[in-house]
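Take a look at this one chain, the form predicted on its own, written out in structure tokens.
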Amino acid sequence: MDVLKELEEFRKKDIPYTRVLSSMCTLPHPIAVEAHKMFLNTNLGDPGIFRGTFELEKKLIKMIGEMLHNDIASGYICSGGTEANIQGIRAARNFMKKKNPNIVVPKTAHFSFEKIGDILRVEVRRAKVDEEYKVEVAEVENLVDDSTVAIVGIAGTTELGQIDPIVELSKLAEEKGIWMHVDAAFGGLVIPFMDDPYPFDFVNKGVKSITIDPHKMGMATIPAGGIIFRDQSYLKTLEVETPYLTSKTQYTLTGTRPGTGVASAYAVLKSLGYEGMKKVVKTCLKNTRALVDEMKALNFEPVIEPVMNVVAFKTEKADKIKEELYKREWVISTIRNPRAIRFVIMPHVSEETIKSFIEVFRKVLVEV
């Protein structure tokens, strides 16, 4: 069998993202595909080599940072999420310069976190959060003591899509004198582009990291995750020395980086800019709430009305529907509490696509 054939038909064993309702990634822009075919072979380890491709990334992050109010943020384009959530943690712990180290998440937090807790030898504490699912901020001073290298909210939590009170949670850090890191994988590039957007970024002056994937509804091939410093002296606590290299230092995780999501993710931003951005988030927000809608004629009550594209419906028959729904090859998630299904509306998500699956769900209903 010719190797590509052979390749083909293990392509063709994945799930479509037009049946997959739980993912917060998607299909890529058209334009985003041209770009990373352009940059296939370059390698960001090694700047001195790929210059072009060092000084196209300078100018995404000033692109990304003036999007999150701030013209000399700093940072760069890495995996994903949880590269980045470690990256905001490690340079916290290297600024603050702590013994025995923790830092403070909402218990809605990313599971990356834990993740950092392993790698970093940090304490990481869970905050309570209240009917809405928002952190509470008086459980977060509670936690926060000599040893808090940080404070972490959550701009669209995995789960619901919901905001943590990031105003509130930043004036704890400007008093307290800590580190606020923003994980806004997913809702840094649909916050900015909402009717009424909440002031999740740098406008806060505690804020001094934020996690944004370009990857996600910034529609960018994989992989384009991202971690944004206030400024460059944040960025350079995780400098190390690369002597051998065409840079003398490096401040990434990874060695090896592809060009690929960088020029994916400018093209994307440059060529739709905010306008062409925000027809995107409208979209995949109308389409949440024509599901909304469908699912209440079901009987099924959201956990929170959505706050972005991402809402989750109570159900305590919750694993036995995704499983008959995956027999079907239709892949949504379930959250544990409250016991829901969640579903995450990408701009792979039409409207055809939801009532395709409104069919398909009214028999699995009868099954279970």
Ligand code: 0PR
Second form
Amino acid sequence: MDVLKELEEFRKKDIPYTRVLSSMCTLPHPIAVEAHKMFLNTNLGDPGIFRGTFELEKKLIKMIGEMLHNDIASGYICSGGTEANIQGIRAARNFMKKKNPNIVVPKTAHFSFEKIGDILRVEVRRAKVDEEYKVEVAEVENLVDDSTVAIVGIAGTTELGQIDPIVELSKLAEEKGIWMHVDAAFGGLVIPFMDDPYPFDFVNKGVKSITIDPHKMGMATIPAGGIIFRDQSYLKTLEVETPYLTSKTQYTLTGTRPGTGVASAYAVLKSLGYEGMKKVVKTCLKNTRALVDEMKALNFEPVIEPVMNVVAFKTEKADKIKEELYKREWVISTIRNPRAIRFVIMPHVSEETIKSFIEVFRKVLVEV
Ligand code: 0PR
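In place of the form predicted on its own, output the structure of the form predicted together with the ligand.
After this comes the whole thing, all chains and molecules, with the earlier chain placed first.
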């Protein structure tokens, strides 16, 4: 058999995005696909060779930095939110230079922080959240001590899309002289395009690093995560020497790394611009509301009124519902506390998709 035919057979087994209501990734924008193809063989691990691609990365970081209210931001495009969070916390640990370091994160933090504890050997302290699933600042303050190297706030939690009180957390961090890291892997490319955006970014003086992923709401090709620092001095804490490369030092976690994410993210942001991104976000928020209305009509209550295009609905039958839907090749996810079914309404989830989903969902409800 022709190898490409063989590959096609495997690809056919994948569930198409049109039936995926659980993913924070989406179909890449067509312009991202074009850009990706042009940069297929680039390697930013050796920027002296791929100097054009490297220049483009700097331009993209400047663009993202300005969007985050910082025109001297520094950073790079990495493999995703996990790597971005690792590098943010690694920089904090290196910068703060404390013995037996710890970090304070909300209970709602993404599981990448568990990996961070293990890899970086920092103790991860988890602070309680309030009834709206925002971290309690007083709890964070209680957990902070002389060995705390970073306070983490989330702008767009994985499970509910909630935004922590980053303004207050940043003030606390400033007061205590601690690094503040914001995990805006998802919300970073949603919040700036919402009406009356919550100030989650570098406008807060305590914020030293932000995770923001183009391969989520930025519609870039995978992999494209982003780690952005307040200025170059913070990024420098990550440098190691690279004696035989075209560059003398390297601040990235991986060595060899693709330029495709840089090109595809740049292409989307540049061609859509602020107004184009606003439209995309507006549609996602409208479709989220449409899903909430349909679900309320079926007697399901959202855990919180959605803040962005992530929403969960309480049900004791969450796991069973998910399982039955999966049998019909529809993918949703569940959360544990409280038991709920969760949806992420990405650009690939249209109004029609929601209608088709609800039809299947009604049938599943009769069975569970
Ligand atoms: N921070 C936050 C707030 C996240 O939600 C995520 C991932 C990360 C960090 C880590 O990002 P990477 O996965 O890029 O390293 N959030 C999604 C999740 O765990 C990722 C995802 C995407 C999961 C697509 C499933 C899927 O089909 O739910």
